[in-house]
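This document starts with one chain, in the form predicted alone, laid out as structure tokens.
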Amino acid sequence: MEFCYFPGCTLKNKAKDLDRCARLCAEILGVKLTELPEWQCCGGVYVSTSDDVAVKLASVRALIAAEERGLPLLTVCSACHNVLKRTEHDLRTNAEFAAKVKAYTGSEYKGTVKVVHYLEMLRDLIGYEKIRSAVKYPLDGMKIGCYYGCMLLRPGRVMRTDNPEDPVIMEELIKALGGEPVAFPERSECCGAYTYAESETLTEKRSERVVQSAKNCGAEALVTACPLCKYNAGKYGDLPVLYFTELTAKAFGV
């Protein structure tokens, strides 16, 4: 099983553990991650204006590169996944945008690439039974709060990762690893994210609320797929915050 792999900028610096553990676990599960050569930043955040083509060109080029290789495009970072998947949706559904992209790049996207998040790959292609069989050190009922944040799930009609109001994709993984997932009210709410640029106080309040919500429901730690969520929840909360790939690697013994 092979994927074109788009790591993204943050996984090359502040979120190296998210990337490193993803690669280690993929190797154990028999998945080949072929990193796209000369990839560029996805843009960091999806720009909603349809006429703003230039900021989406890096994502467009990644999609075209994956299409040329005939492989699905795999991401791990929630933000990269959101930008790439929404850009791919634009290319297939917005003829004007697609025409502008072709004029900019000289290449035409044919709409054949499936953008897959690592969690989707584990659920839909690997399966939880195979994951259970790879576990060497079960989490022994450790109570884990699964924190989704905004970008992995929304907008639901485009992302289609899981039910945006009642997701279970991370909870099912935690169960397969031998842990006890803890549902809490703030698990799919924003951590404050980019509001930090204008108001650190707002980010602090939002992140504290998320962590406290998890604690109130009995969580001993938080797990996430988003580097920004991990940073904010870790800085302004008092629970350990891990990437889901770190927890998987721990259970796999790597």
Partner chain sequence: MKNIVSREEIIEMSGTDPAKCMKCGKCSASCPAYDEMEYPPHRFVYMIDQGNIGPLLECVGIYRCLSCYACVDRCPRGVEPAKLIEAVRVIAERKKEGNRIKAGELFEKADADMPSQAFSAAFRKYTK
Contents of the next structure:
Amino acid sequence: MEFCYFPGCTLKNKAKDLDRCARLCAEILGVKLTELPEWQCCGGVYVSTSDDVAVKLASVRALIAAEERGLPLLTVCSACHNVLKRTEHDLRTNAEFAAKVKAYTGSEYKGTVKVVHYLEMLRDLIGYEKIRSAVKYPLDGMKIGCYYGCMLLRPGRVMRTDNPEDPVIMEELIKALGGEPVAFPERSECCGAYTYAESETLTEKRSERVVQSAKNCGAEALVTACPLCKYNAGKYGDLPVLYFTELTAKAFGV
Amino acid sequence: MKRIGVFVCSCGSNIEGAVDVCKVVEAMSKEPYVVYAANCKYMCSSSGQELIGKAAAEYELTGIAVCSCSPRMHEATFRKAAASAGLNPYKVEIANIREQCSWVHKDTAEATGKAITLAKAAVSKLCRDEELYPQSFPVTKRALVIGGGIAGIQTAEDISNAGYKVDIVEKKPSIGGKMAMLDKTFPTLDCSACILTPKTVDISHNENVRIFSYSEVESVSGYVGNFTVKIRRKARYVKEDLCTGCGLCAEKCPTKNVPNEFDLGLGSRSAIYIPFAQAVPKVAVIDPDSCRMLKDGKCGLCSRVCGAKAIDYSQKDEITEEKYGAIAVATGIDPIDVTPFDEYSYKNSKDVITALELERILNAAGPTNGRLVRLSDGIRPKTVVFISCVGSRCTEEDERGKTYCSKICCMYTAKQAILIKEKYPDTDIYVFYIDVRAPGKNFDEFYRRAAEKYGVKYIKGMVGKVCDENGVLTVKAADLINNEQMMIGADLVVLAAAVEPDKTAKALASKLNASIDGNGFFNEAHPKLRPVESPTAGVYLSGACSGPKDIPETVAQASAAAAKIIGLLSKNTLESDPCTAHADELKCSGCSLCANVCPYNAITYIEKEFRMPDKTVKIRRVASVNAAVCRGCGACTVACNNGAMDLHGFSREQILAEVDSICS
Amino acid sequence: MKNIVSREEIIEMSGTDPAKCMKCGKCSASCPAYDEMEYPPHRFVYMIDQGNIGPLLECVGIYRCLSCYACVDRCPRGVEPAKLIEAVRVIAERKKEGNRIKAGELFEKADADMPSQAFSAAFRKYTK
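Can I get the form predicted in complex with its partner chain as well, since the one above is the form predicted alone?
Below: every chain and molecule of the assembly, starting with the one above.
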């Protein structure tokens, strides 16, 4: 099983653990991750206005590169996944956008790339059974709140990762790793995202609420796929926050 | 010799406003075979009809062309006028120069030219009209009512009171429907069971009425006045005629933990059970999926304790065949499944319930004996939040909800809020609404009473999310008038779920050849003027099967459907429209194309002997149209490759003559 | 903001139609940034539908929307408030001189642990 791998900029510096563990676990599961050469930052956030073409070109180039290699495009970071998946959707459903993009890049995207998040790969292509059998050190008794945030799930109609209001994809993984997932209602609500420079209070209030909700439901730690969720929840809350790949690596004993 | 009269209607200014009617008269008077042409201000008035009579006599007319409104409006009027003048009523043609001409054209010259063209086409068709005579056939004087809720009960009651026989087919073990599950009814707060049970008891004793409970319609054939219906009587494993309804079997049954359907699974029942205290018929039924005897052959306790010897483990489904003159559909509505609305936590929290579930909880015969308690911990809720419009008024692209307003939710929400306040005045009640829709007699006053007298807090704004943190509910909403976001700690959340047609409606509609709309509601023959008739002759619509309705409206429509059915059954014979299809047997190859497209199953095939030119006899399969069933839609004439199918009154030759006339 | 922006321009840019709104307020009930906005989502949609876009171009709410799409996913009418807000923000940025926040300030306000994803996103949202 081989994927084109788009790590994204955060995974090259602040979220190195997310990247490192993702690669190690992939190896154990027999998945080959081939990093796209010369990938460019996705932009961190998807801009939904129809005439903003330039900001999406980095994603378009990644998609075309994956298409040329005939491989699905795998991401670990929620933000990269959101931007790539939505850009891919735009290319297939918005002819005007596709035409403009072609004029910019000189190459055409045919619409054959499947943008896959690492969690989707674990669920749909590896299967939780195989993961369970790869576990060496089960996360016994660890009560873990799976914090999805917004970008992994929404807009639901485009992302199709899981049910945005009641997701289970990470909970199922935690179960397979031998942990005890704790569902809490704020798990698919936004952490306050990138507004640190705009509002003094927004990220603080949001993240506090998220962590409090997880604690109210009995979580002893949070696990996430998004570096920004991890940062905000860690800064404003008092629960340890881990990447799902870190936890997987821990359970696999790597 | 053809002698045709042309009558041009002004329709006040409706036609005259755009069409120069005098020019139309002048042009038509010069047409071949036209011996008379005149204008009249209102052709549909008595003087207009007299004009037809006089001209027919004076000019010895053989055909009449009326240039007026759509034939849907007055074709029958002019056919009657022609018949009174001694003409065959099918020698009348109508040129629609109003809806299809004067109303859509502003330029007089253009409109007048088009009116003349349409009139000429009508005359061309009229010249080829044949005299047609309706067939008559007898009417079976018994009606079938499908569905035994309040709608079906009312329809059956009214038909039986007129002296006709009625059968009710109800899929559940008892009649009573949704109304039997309700606690009180708005806006009078009558006890639902108290006003329903006299009717269910009466109907069960009515000599004209047979109740086929725990039964479903298997198939329907035939046509208006002469339906043949196969009814599947599902095995109860209890002999209906012997069971006394004593309930001892249910008491002794060792399997007690089966979710009780009547309580929406909130309570439990035994494997053999009587659905509820006032069930009609009050006869036990065995649920084969949970009965130990039927599953493993080990038990038989109910049989041993039954004094009436009514238990019969070997019972099988039976099919009975009955004949009916008319069929009323009374399949009603159900709340939608609200589990996809995960933002409201219905699936994950026991204390988020639907309004119908609350109805069972508030009901003295329900799972909590009428005590309002949380299902999670049995504690009485102090703060109750109602959420309106769950799944109603959604956009078409929304996969979870319905596009329509479910109509009854605003009122039952007000009712439930009042009922809780009456019993427990210290309860804090919030109703989150988009609009409060209360257009009924004493409805708005009722809702205002909830807000003003009972202090129910009505807040404009939809709830965004219901958070369940370890059993503690928080409702996240926005108060749009106060412009603030709210977080309310709630003990109980009640969802006003949208309603949808009963799950069986779609399959039933196809058995009946009756059409349903995109939402699965039965279509009316006309949404305003024929609301209780389906487009299929002989099939009538009673209650909420045609759209969401409350009890008073359901009962009114149910009685209206009964009136229509009584009108039908009072006739000894029915006349069929002679404009039906017929097959030219010499051209027919017996290919079945026509039968495949016929929406009414009017075409069958017969083996027929044909004498060949060489004097041999050949047996061929040819189409045969049942004129009583055929509705003259013409689908078969288009489908037939050989041109063997044709319509009386709309023959291929006539249509082509019209087209030729328009094109020349 | 001298140039008046038309309702149609916003519809075109956002690809969403404010006329579909039935004013239920589920967007505002869902919005995590409600308290930070002068015009909460339902009002934002209404003002665009009314063509009253001037005040929206001047408001800080367009920079407080988190683009979390809770409003979009929960709207029963298929209106996408977040996309309308984004369209107004993009137009406001293009029309005004300078940026909402200077790029340098974005770095100054950040702390050492902040992931680069936050800079990129803030850069997208607060500069041209």
